[in-house]
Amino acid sequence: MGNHGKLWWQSGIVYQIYPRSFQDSNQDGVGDLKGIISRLDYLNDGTKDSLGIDAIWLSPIYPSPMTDFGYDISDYKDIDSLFGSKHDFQELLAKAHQRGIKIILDLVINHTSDQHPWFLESRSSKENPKRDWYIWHPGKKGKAPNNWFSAFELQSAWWWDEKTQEFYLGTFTRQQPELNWRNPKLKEAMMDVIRYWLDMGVDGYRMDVVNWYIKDDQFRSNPWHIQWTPPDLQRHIYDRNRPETHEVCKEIRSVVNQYQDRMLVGEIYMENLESVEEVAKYYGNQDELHLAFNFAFLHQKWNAACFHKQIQRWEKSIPQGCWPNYTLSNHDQARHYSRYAKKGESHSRAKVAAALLLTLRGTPFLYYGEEIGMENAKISRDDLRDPLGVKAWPFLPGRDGARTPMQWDNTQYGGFSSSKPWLPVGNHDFSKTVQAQKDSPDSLLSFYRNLIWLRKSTPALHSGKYEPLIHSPKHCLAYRRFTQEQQICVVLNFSNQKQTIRLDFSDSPCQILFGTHRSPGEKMPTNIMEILPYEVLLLAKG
């Protein structure tokens, strides 16, 4: 157990690193493991001069042809030479653990690369023992067996194999064939993969597209349905969200439970982003995932009432005894600084968003660079790398804009590398760098750092319960975080106007713990309060 009876993945803060873009140590223009090692003290050196995160989630670092930049794995038990070696990873693991930082690996087990030895065997003949490790179908009168759609190639997800005269399923790209999780031998091999990295000392897994693992055994077509956000043409009844997926999750959880203090967090990507109740089902009866990603904030407009609605839905949806989580940005979505940008107000909005993420009940997941206000970059067609962005240009932006190199300083390539990076540095504004912000008390980095360290030392914030103090908010969110010994009131003004609010929190004035417009230690009444534009306030009772 960690703080106040909570495990590290409940009380701590997870920081997602996209390894290609964090720090390049060998000057080839691509980030690597040694680069991450060199920046560990920035993340947490045990002092308040560091960011203070508790765990790193690494996007895939396994050997891969990089068709989908590591999400097409050709070897589950090694490190791609682009990022370093297995020895480098073990060094990262050891040095992170010395600093109290946990390491979470991306577990991509819905599909492999078409260069994986398993698939090379599977497609070699219909009689090969590994044939059924992947999803094959003879088709119907020379055509694909159903209407299942490729998410990245924007056409049928079925790909014809000339040699064996059958179709295989590739829901992302043709280079990413889908595994058959109904096959017990495949399942056994994957459990061995999971044990391999846990035996090495990895602290957990972020599981990619969990709800896509199992496909309909009758291969029925999905009903057509057009929606725009996110863009989709089908209701994914038969190629995702099959009930048998929960049994797979239970089997994986049973393996992880054999190790002490490990965790699973799963990506449950629904075509209906409002389906938080369906996402919550992947907690099971505390026997599936430890955390199921809630992506509602990733598509939330800047509105206090909308955020309140999603928080309440999530709190009501997760099973009793389970723990929520929140995130504002990741490698697949536009960065939230750009999403909520407004001329002259973006910096203030970013602080309100950060305070929301870091003070709600649940595990916060930060995305590298959000702490300095990195924006979604505009990538020219010639510089596009994302297979979805290349295929959908110019109609969809793709994901490259959220994956640009970390901006450490104001040198040509932002301190990321001395060579031209694999993606352009997104913003040459010197104010959006670690160097410019680390010593500035008003900077976004200082705001994150100070609030994170306050959170660490405040049980009500990292482990306490949650209760809304405004039940029908218009412009302000206010809620109570509390333990038996401590009560904190969080007030967030989402508007550029002063707001007067009434709260039932304390009969006597409370002390300001943290704020954007007032000094810690000041006293303030909490029945009728005047909240300044974009103000963040944390008040302690008693």
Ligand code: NOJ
Second form
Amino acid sequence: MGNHGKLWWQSGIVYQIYPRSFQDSNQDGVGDLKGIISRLDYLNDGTKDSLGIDAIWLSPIYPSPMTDFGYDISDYKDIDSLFGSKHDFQELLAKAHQRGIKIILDLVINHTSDQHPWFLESRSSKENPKRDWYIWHPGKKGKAPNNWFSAFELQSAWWWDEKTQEFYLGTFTRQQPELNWRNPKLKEAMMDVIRYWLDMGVDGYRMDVVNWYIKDDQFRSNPWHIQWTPPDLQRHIYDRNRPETHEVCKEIRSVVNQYQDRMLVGEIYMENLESVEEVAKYYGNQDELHLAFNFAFLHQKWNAACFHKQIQRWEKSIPQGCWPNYTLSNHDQARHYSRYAKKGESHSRAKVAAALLLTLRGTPFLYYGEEIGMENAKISRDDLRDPLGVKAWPFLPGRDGARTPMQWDNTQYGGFSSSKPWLPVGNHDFSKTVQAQKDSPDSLLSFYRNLIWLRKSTPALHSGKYEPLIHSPKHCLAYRRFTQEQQICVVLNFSNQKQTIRLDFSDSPCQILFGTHRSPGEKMPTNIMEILPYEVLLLAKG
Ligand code: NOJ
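So that was the form predicted on its own. Now I'd like the form predicted in complex with this ligand, please.
Time for the whole complex; same chain goes first.
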């Protein structure tokens, strides 16, 4: 048990590292495990000089042809030499654990690489025992069996195999054939993979596209439905979100339950962003995922009322006894600093967004570099690497802009590498580096660090309950976070204007714990408050 009856993945903060882009130790322009080890002290050395995160989620580090930069795995039980060796991984695990940092691996089990030995066997003949480990179909009159569409290739997701004269399914790129989770032998092999890293000591898995695991057994076509956010052409009722997926989640959970203190956080990528209730179903009856990613904020415009609505919906959707989570940025979406940018106000907005993420009830997932305000980089066509970005250019932005090297200092390649990085360093605004921000009290990095450490020492913030104090907000959010012993009031002004608000929090003046405009320790009344533009304020009762 961690703090106040909560487990580490509930009270703690998870930091996502995209390993190619965090720190390069061997100067080949690609980040690696030794690089990450060298930066562990930055993440948490046990003192308030470090960021203070509790867990790292590593995007995939397994052997891969890198068509989708590791989300196409060719060996589930090894480390790609680009990132290091298994020995390096064990060193990372041990050194992270010494610092109290947990390690979460990415588990990509909806599909493999087409170079995985399982697929090579599967495609070798129709009679091969692993044929049925993947999804094969003879097609209809020489055509694909249905209208299922590839998310990255922007055409049919069915790929013709000349040798065996059947189609296989690949919903991302054609090099990512989809596994057949209805096959018991495949399941058994995957459970073995899951045990392998848990036995080594990893603390959990981030599970890729959970709601895509099972496909309709009758291979029915999806209804067409064109939408822009996120871009899609279909309602995915037959190739995703099948009810049987929940059974798979339960089986995986029962394996993980055999280990102590491990966790599963799953990506439930819904084309309909309003489907939070569907997402929450993946918590099951506390017998599926420990956390189902809530992506509502990734697509949320800058508006206090809309944030409020999303929080309320999510709080209501989470099954009894389960725990929420929030994310502002990840490796698939434009960085939020840029999404919320406004001339002269971006820095202030980034602080309000960070305060929201770090003070709501639920596990915060941070994306590397957000703590220094890394922006979504503009990548020239020649530098594009993301298969989706290359395919969809110039219509869709692709994902490279969110994956540029971590900006440590103002040397040529940002302190990430001394060689030309695999993606260009995002922006050369030298205030956007760890070096420039670490000793500056007003920096975004100091803001994240101070608030993270305050959160750690404040049970109401990391483990307490949540209750809104303004029920129909316009410009300011205000909420109570509380345990039996502690009452905290969080006030966030999303606007560039002064706001007057009335709160029913405390009859007597409260102590300022943390904020952007006022000094901690001062007292102020909470019944009528004047909140300054983009002010963040945390107050304690009593
Ligand atoms: C979701 C991952 O987040 C994304 O990066 C990847 O390309 C696809 N799944 C395919 O694995």
